[in-house]
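Only one chain is shown below, in structure tokens, and it's the form predicted alone.
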Amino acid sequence: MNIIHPWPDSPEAAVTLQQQLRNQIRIQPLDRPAETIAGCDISFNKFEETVYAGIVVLRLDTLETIAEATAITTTSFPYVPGLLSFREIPALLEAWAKLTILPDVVVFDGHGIAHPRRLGIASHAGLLLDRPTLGCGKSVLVGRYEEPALERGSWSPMMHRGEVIGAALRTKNKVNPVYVSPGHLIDLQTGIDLMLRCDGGYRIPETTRRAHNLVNDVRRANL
């Protein structure tokens, strides 16, 4: 991991932190095909300081679970929409010291470089792992588009003071899209590809749906 930045102890130090951190960030084609991908994910309660954290690695080729790990801490950073980063990556760099397998591309249940200051929990993240990344996230943060065909594979760029910074991607035929979006050492395109490739039948891809459920399974087993 790279240690590239003291961590904030404020939102305004948050916010400029990321104005500085913005132009570090990398959008390129993957410097080789990936053969594993991980699906990272958060469960906290916005009032409390208790951050649960949890990442699964999957084969891409078959979507066999190989790796996961969790993490329990605190924070007392504050829950800001646009800043939640700076709550949720150190629990994840928790988790991420525990995997017994580094994965390839690294998926984020969030944004990339779709968020007003182009630094997502995916951007940011890829800065301390010194790795590809991508959001897939449920909502938007920022940016308009025009919606998708209905059917599964359909996209169409979302737009921000006239960036294309990411897709509204259909993973299912019918269903709400979901937005993809580059972190870090990663292109639009390949995020889109390897999103449809996470494919289990859902909305969401395979890496955040099973992610989502380590995390939740901690929570309960910890209440």
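Can I have the other form now, the form predicted together with the DNA, not the form predicted alone?
Excluded here are partners and other molecules; the one chain stands alone.
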């Protein structure tokens, strides 16, 4: 079921829409094993309207980049904690339309259901793309967790209002964890496994790292 909806023009309308969309989210195992995974990100200059979006698709077995797509647009929606998707998704959808390969899973730089209304950017995008999506953030929006062990691979659940919403995952020994949460059509354990497989020796998974490098290159090239 592909969800389509008009884009809200105010933070108030956006919150109302999130309340409506949260019921459509499905947290479940993948339909089939993932072979490809995509990372996406956007870049911009502090007080400017131009937004540079990019998506990079990797093969999970070799972490080889097999496809890339970018888009340059403008955004008027402000950054408001909890409403990040309304600012970033439009640009990402334009890049998505240019992709020649359909990735099995899409990873977002932010959260999935680890969100006050369980509709972070990964969950919202999952509904619009009708694809498995995962959130992998560098800091917490909501939820509490016990510090996971210091070894790469260890993790502890992120809790919010009595629910497990994600995991604080150590992707590198003795380095701060990243925060993984399912977006849509995937479950937490699968998400954790996938993020650990996207290891390039850095704290940030290769999906996000490559997408970040890509959009920054495009932005600097356009200066």
